[in-house]
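There is one chain below, alone, in structure tokens, taken in the form predicted alone.
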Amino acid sequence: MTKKRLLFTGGSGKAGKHVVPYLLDQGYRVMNVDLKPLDHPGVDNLIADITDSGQMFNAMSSYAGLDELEPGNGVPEFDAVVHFAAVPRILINPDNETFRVNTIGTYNVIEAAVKMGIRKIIIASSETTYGVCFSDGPTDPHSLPLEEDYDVNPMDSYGLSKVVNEKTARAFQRRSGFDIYALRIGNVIEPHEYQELFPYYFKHPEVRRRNAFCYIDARDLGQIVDLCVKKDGLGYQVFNAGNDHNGAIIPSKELAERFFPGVEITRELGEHEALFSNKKIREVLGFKEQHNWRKYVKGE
């Protein structure tokens, strides 16, 4: 049975090194698309710049390596396009290449992917879009749990160019009738950062008020992302990716009620739901959570 071929763009940035081992292991083919390539076995590289929309085109026309010329029936044919690649966040860069790189980037990937006849494109926006990661001064948001059909509203570059590719997405979808799925993706949380960043966390729980205390274990991303190729037919969707509880010892409502005062709670919560909820992507894609903060480290 021939492999299912997935082009990735920016796997072998900090969550894409870890989803593209787990989609290998899926079954995939996988070609990582990035300024530089990711030494791992079974992944074929092709360097490229999301920002050069002829680069994108050609590597959605590509070989993904040599053994694929042997059949001699020409270009095989990508079956989805997983587009992370992006400048990851605020300070790295001026805001204004920031927001062109990862809004022209987007653009691009998604353009070329339509005009290829992919027909599924899943693309990471961010936990950022609900503006309170990289506000000025402590925001609140205006209720929880924080959910897709939140009004989106950053004031910072980096999240505001994801809202502007959720819209390019939603644009793209509304015009091919392919299947475009964007995740907001939590804070991502590598297997070896439990032991060096969580005990810190519970003891000073303030430091995660931007990010309203979630997390996404970046092989659980890797779940997610399997899962959205795997279901088709949703058209445009928005999906929060994160684990199912607050990367916090403390239970959600005292959480919400001490770190967010005042601010509306709109349905019950579990006692340490994520105040970033991943309701969507348990109900509507199958997501169970397999990287539980509490299977790597002690809270309390």
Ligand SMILES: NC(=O)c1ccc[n+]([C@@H]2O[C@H](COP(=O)([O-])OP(=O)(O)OC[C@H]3O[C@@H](n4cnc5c(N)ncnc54)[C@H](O)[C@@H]3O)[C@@H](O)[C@H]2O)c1
Contents of the next structure:
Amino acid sequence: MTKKRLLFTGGSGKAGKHVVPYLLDQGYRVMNVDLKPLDHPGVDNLIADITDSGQMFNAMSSYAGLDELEPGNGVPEFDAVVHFAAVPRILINPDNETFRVNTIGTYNVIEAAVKMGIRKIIIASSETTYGVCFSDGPTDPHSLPLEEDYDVNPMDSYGLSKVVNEKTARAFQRRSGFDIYALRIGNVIEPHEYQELFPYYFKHPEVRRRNAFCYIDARDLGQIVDLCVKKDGLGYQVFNAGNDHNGAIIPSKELAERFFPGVEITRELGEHEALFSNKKIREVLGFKEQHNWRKYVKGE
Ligand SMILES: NC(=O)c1ccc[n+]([C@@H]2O[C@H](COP(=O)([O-])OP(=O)(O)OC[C@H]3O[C@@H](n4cnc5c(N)ncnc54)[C@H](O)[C@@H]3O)[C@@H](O)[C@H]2O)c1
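Other form of same protein, the form predicted together with the ligand, not the form predicted alone:
What follows is the entire complex, opening with the chain shown before.
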């Protein structure tokens, strides 16, 4: 049986270098489209710039590797596009450049995918759309837990670029009828970072307030992307992509009372249930986390 072909943008980055291997392990063929290659066995790399529309149309109509020349049947089609390439936060580039790369890049990727007839597109949005992460001063969310129907309202160029990208996705979905899912990704944690970062976070929980104490294990993010590829027919969707619990030892209710006093809590919370809720991916996609932080670091 031929493998499903995925075109993955930004696979050489922090999240992609774990998500791409996860997808290869699930039996996909993955072509990574990035400004730099991902050095991992089995991955095909194409160096291309998402801000160049012509390059995106080319990439989506490309052989993934030399072996695909052999059958002589022409270029095979991609089954899905996973779009992670971006400037991943403010204060790496000037604000206008962050906005330009992220919005134009996402427009180009989605437009090329839709016009090439690729019926499943998954894009990386962000927890920062909720407007707490990169706000000026310690702002409060309108309510907790953070769920997908929230009126997102960030004040920074990166969060704004992700809100615009969700609108772009929605417009293309409406026109095409294809499935386009936006993942509001939480703070990505790589396997080695539990030991490196979490003991400090536990001692200084205030440093995690801007992230609403969320995290997503990079490998669990791989599972979420896989579930999105497999789940057809949902049209336009937004999903929070986070782990089940807060990346904190303080129970959720106390965490909310201490760091977000006065903020309305809209429903009963489990003892450690994440304030950045992953209820929707659990219920709609069947996500079951494999990498709770307690497996890797002591909560003390
Ligand atoms: N890391 C997090 O905690 C986090 C949280 C929420 C959302 N996200 C989103 O998830 C995605 C992946 O984040 P990451 O942390 O792996 O970021 P990263 O910066 O480590 O990786 C992004 C990749 O995109 C590539 N890229 C950048 N500009 C490009 C361009 N013009 N053309 C082609 N490739 C380009 C980079 O070379 C890099 O390999 C991004 O969309 C980011 O906004 C990340």
